[in-house]
Structures are given as C-alpha cells and as structure tokens.
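Only one chain is shown below, in structure tokens, and it's the form predicted on its own.
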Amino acid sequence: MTESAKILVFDEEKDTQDLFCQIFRHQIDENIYSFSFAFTFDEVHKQLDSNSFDMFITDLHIAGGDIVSLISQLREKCPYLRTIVTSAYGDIGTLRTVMRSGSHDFVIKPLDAKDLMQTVANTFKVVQELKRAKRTEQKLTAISDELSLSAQLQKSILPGNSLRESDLELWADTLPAAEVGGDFYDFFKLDDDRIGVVMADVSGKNVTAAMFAIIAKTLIKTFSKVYKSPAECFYNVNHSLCEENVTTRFVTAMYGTFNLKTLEFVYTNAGHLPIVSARPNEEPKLLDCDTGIALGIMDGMDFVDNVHKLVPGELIMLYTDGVNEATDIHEEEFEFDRFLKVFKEHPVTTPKLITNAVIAAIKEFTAGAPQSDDITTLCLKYRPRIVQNVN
C-alpha cells in the first residue's frame, strides 16, 4: 500500500482549511493525502519542527514573516520537501523570485479546484520518485557497507604473502574483483618438517560468505594439527561444516602438506581445481588428483590423499577459478592452455615472479573487460640451497 502524502497548508484565511478538505475529500478518504493546517508563522514553525511533511502549500503574502526566506530555508533543511505557492496574478515577479528560491510550483488565486488538484497530484509524483530514490540510495549504501565489511573480513583471514622455510619458498596473493568474493588461502608450519597450504573458494560474495570463509579456514587449520592426513582433516572439517551449516554455503578447497625432508607433497581435493606443476626442462602440467565433493554440502563424504614428490627447482601453484575463468571482452575464458603457457614462458623463476606473470597475462587477455571474480594464487617452490665444501 502506498504511503499517504503529508501536506502542510499555510494561509491566513481560516476558510482555507474547509476549502482544501472539500476539494480533496476523496483523496483524504482514500488516505492518499493527509493535510495539516497553519495560520500564523509561529504555528507553521511548530508544525515543521514537530512533523515530517512531503509538501508545503503556502500563500505568498502572510503577515509576520518572510515567505521567500522560509522557502529557501526549507529547501536546505528538508531536501525532499516540495513547496507549492499560491498567489494572485499581480505577483508574477515575486513568484519568479520564490521559484528561484526553491519553490516547486505555484497556483494562481482565486484557486481553481481542477488546477490545484492537478498541481498537487504532479507534485506528489515527484515526491514519490524522491522517496523511491532515497530508498534505493539507502539500499545501495547498505550493500556498499556490507561489501566493505566483507572485504575487511576477507582480508583479515589472509596470513600474508610470503614464507621461506629451509629449501621451500612460498608466495601467495589475491587480486580482488569489484565484488567481494569468498576466496582465501593459508599457509602454516605443522611441525619442524611439514608446511601446510590451503586454497579455497566459498560460494557467494557477501558478509555471510566472508564469515563462512573464516569458519572454514579456522576448522581446516585446527584439524590439520590433529590429523596428519589431509584427507582425514577434510573429512572432519566437512562433518563440522555440514553439522552447523544453516547458510547453505559450501567451499571448494585444496589442502596439502609439504615435507621438507622427504620432498613429498600430500594433498586432498574438495571439489577444487587441479594443481599446476612446473619442473625444469619439462612441460608444465596439471597434477592428477582424486577429487571429493565440496565441503559443507553432504556429511560423511570420504576424501583421498594424493602424493606428489617435488624435484629440485620445481614449483607448484594452487589457485581459484578467477584465474582460468577470467573472461575477455568477447566472453572467451583464459582457460588452462593460456595458464600453462605462462609457466612455459618462465622456466626459471620464483613464486612471486610467476604469480606476477600469471596476473599480467590475465590482465592483458581481459583488457577492457571487468574483472568478474577474485584472482587468488599460492605458489611454492623447492629450491635447495647450494652449500660449498670448504676443506
């Protein structure tokens, strides 16, 4: 139901109230318009201070104050209020001044019922449009605030960009899209020999998704301390998410552990994208992987540990679909062939440099098209230090 327009009528003539109530009797009965009346400047100021009005209808000449100044003040004080002035033909010059001061329209006295009704109806439409615009603005502000909070939450759960541990070098980065996504990565020491790495993408792009990402990240890190097997870790993470998931969110994720002594990377996959492997003097490739269901969808699902042994100089990259699904102006995707080509073109590099090269290639490919999703990567490289024998 449309809210009625609240109208304040200001006139020295007492019979003005009866005239308006007679002319607009049907609209009053149908709750389209709601009228209030004031007959002195003191009364009008009290009304304006204590109530909120959509329209202000005033005679141009009222003793005890300056109508032009009042209208100008109302324009600044009440930006959504619209004023209609009533006056005689001989006041055209003053009417022009009033219109420049902020009046919306005018009606000539003696009042013609049809003209007055049409003027009020037209002004009411303007008021309605202003109200709709205000509501839209408030919604957009709320969305903007939510996205800002989501971005802050998303940023708060990321551990940083780099890690160096023994012969391992790691670099992770994310390039946010215009909208906030649910990407997150993590890396952490499990013990003296093992480093854990996580790459994940939560469904959705709002505060709920950001909160779900925090919960998922916390659970993965917590269970990684309890279960040595990444597959067992994900089994228990999935159970916890399914048990408490009232948001219908889910998260695709990859979790792996790199052993600094055995050089084995043990990893499990919950509906996520395959890992890129780039070895010296070999074609870059996607690692084979048994893939389980995304976390948070169905309880009791099993996951599988996959094992890949790194060689000296090899790097592997985990990433989200913002990489391979990046779209150009022709709606063509970046896809895996272009992705792997970047590694082929940079055979000797560091995790940071290959990350920058991947992002640069995506930006070049998508030039002119908006970024539709976050681009998130985590790259680690096994680079044994050369120790000279000194006798």
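Here the rigid core means the biggest group of C-alpha atoms that line up within 1.5 Å when the two forms are laid on top of each other. Residue numbers count along the first chain shown, from 1. Because the structure is a prediction, the values reported are computed rather than measured. Compared with the form predicted together with its partner chain:
- After superposition on the rigid core, the Cα atom of residue 283 is displaced by less than 2 Å between the two forms.
- The Cα shift for residue 9 between the two forms, taken after rigid core superposition, is 2 angstroms or larger.
- The Cα position of residue 221 differs by less than 2 Å between the two forms after fitting on the rigid core.
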Second form
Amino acid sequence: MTESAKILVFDEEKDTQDLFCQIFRHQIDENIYSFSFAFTFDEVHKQLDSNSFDMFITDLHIAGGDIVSLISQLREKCPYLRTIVTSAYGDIGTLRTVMRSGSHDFVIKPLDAKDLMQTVANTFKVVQELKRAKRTEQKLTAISDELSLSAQLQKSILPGNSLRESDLELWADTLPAAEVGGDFYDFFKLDDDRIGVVMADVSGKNVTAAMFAIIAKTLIKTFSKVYKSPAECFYNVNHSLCEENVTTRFVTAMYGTFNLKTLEFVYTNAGHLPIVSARPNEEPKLLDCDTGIALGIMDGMDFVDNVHKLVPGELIMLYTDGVNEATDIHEEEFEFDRFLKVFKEHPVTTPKLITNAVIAAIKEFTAGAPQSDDITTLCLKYRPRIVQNVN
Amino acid sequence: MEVKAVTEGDILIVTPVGRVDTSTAKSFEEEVMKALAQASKVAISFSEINYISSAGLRVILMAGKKVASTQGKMALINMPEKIFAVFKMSGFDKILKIVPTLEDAKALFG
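Here we have the form predicted on its own; I need the corresponding form predicted together with its partner chain.
Shown next: the complete complex, the earlier chain at its head.
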C-alpha cells in the first residue's frame, strides 16, 4: 500500500510555493506528496493546529518567532512528524543548532532540486516506518488489553484459595500463563456432609475461552445442587453446553464430591487428567478411573461415577495439563514421574505447602522457558484431628 | 506449520508435522480445512506429530464435524502411543475413528 505524505512548508519567500510545486510536480500529480504552505508564524500555527502533517520543511530564520523552539515543541506534540530545515547558512554553528532542535535533516539554500527530492524521499521513508511502528504498537496495545481482560475474567470466577471444613483442608491455586488459558477451579459446600470440587480446562485461550469457562462453571455449580451424582450432573452440563456451543470449544473437567462422614470421594471425569493420590506410607499414584468425553462436544454422552475412599492423612490433587506438560527450553515435558516425585519428597505436608512445592519443582524444571499454559491445582487433605495429634 | 497432503486412490492422506500447540493450531486448522475441501475420504496420519495440545484436539474435532456434515468419512491413523493417550484421556477416542494403519482406514471407508 502506497501512502501519501502530508507536508507543510514554512518560508517567508512567496516563490517557495512555486518552486516546490515545480520540483515535486510528479509526486503531487500522483498523490504521493500533498503540500501546504505557510509564510508567517500566524499561518504556520493555524496550519499545525488544524491539520496533522507527516513532514515539516522550514527555513531556519523567519521573522516574528523562534524556529528552533517551534521544532522542539513539535517533537513533543507530534512524535511522528519529521522536520527538514532549510537555510542559506551552512556553517557548523547553524548545523549544530539545527541538530539540537531535533530536526531530521538539513538542506542548504538555494535549494537544489535533486538534493531536496532525495532528502524528502528519505524522510518520507522514515515517516512510513514510524507509521508502521505506530500501527503495530496500537495492535499490540489492543491485544494486551484483551489479555488483561481475559486475565481479569478468569480471576473473577475463582472462589478464593482455601476452605477448611471439619477434618478437611483444601487449597487451590492458579498461575496464569502470559497468554491466559481457560483453566478454572471451584469448590463449594453442597450440604452438611458434602463438599463439591471442580477442576477444568477450556480449549483455546483469551476472552472466548474465559467466557466459555464462566458458562461451564455456572452450569456445573447449578446442576451440582440438582443432581447428587456427579455423573448425572455432567450429563446435564454437557447437554446444556452442546445446545449452546457453536464455536467447537470444549472443556475437559473433573467434578467430585467429598463426603466428610463416609470419606468417599465420588467423582466423574470428562476427559480430564487422572487424580493424584498420596497416602501416608504409600507410593503416590495416579488414580485409574472411567473417563467420559470432554464437555461440549457431543450431546447424550455418558459419564460414570468413580468412588475413591480417602484414608486418614491422604492427600489428593486435581490439576490441569499446565502441570504435567510444563516444558523446558529443550521442549521436554515435566511429566507425571517428576510430578509424583514431589509428593514422595514431601510425605508430611499440607495442601498449601505441597501446591507450592509442585509449583517450585515446575519452575526449577522449566527454568528460563516461558510458561505456555496456565498451571492450576486443587488439593484436598483429609486429616482427622486424632491423627493430627499423633503426628 | 507444515501439513503434507497426498492422495491415494480416492483417499486424501493428511500428515501434519511437528508440534500442534496453541501457537501452531491456527495454521494447522487452515491447512487441514484446505485439505478437507478436496476430498470426502480423509485419513489424518499422526506419524510425524510429537505433541498435540487441546487446541490441536479442537482442530481434529472440527475436521471430524466438517467431514460428517458433508457425508464424508474421516479416520485417524499411525498414532503413536503417547498421542493416543491424549485422545483416550480426553475421551475423543469415543467419537473419532482411530485405526492403526491406512489399510485399516481403507477397510473402514469401504
């Protein structure tokens, strides 16, 4: 795309206008340059106030004002405008004055057509470059605005970090990537005995993913109050998401209810990662479970309730793929072995401490590589008081 | 990202190369959709893919929906165990046709 440059010429000599129109007649005809002329300071201020120019060509000595300070002011007011100074005096003192004023180039008078054309052409290139940079900057600003909006949206739907309910301790946290993904977690009291927990990851990034996360989170919480079985809850969440979903977005999710009396964790899995279980004096492991398909893909799919009974002191963690797929600079992944090792190294711990230990281990592993996905975890520990005293 | 496409008989074999993650998913989608416009029987080969993220799964899902909407057929072939684990974990193996080889895909297409 060829852009035209708007150029303002300031000179006391009236024949300057004819001279410029003569020298640049081709460029004017082809709309490459469009010239405006001012012959007094009044006129130049009027022009500068009412138009936006790309280039300003001015004589250094004009009665009734100070050109050097005008150029300096323009530098601040119009950062994308470039100035060319013309002067009959080509001595070092004059040149230094011109340079200090912040003008872009200098042409000696009487004006040589070839020199002037070349100088204007060079300056025009610089102006175009600046305009391009400005557009890029505007685009980047728009993108970062969108990113911060999705970060805010994502944060706004999270319930906080911790919950303590009789013998249950819970800690959840998320470490958003620079380009915010669609991770979210949730926890809530269902009745006197049961706590509901959710871990989910919406496909894709940014605002649309964040919006989808809000819908999914709301549906899960709403249906959790209606259906006691997590599988039934997901069947209905899936149905609702499929009805609305035109963007082929989907969400992998796990929803479980922990019963404080029976110690049963009943959970259903919609294409999400297996739970980590760390029992005292046992190897930490991933729990095998029946997996349904991610939510929002196909209506009518079945989900299954899996039951895992916690033992005193047991800790379970739900998480997103930002954990096991955290990648170092050699594109090697953190993977489950390193993940489980963290639990092994911290046999006596709390949900908060183990979460921090996992994040520290990931950071140490990825050292220097950018975080490409959100890292989200939710950890539960069942710790009856009597065991706590023994410990 | 690079996506190879060759035709064998009336089957179009699409072979993406490298990692399909958030940064490459967009061009992966464009290349796959372009290829799908050319044939009604499509086999996507995972022989040269070493990683696929959820953004990549979404593209496969869209491809499946697009093929289905035109009464076409799609199969996923040559899937390394690690990639298959991703499809299985997300439950995608339940709705997509994943078969070992091109011959199996041919048999499936009939």
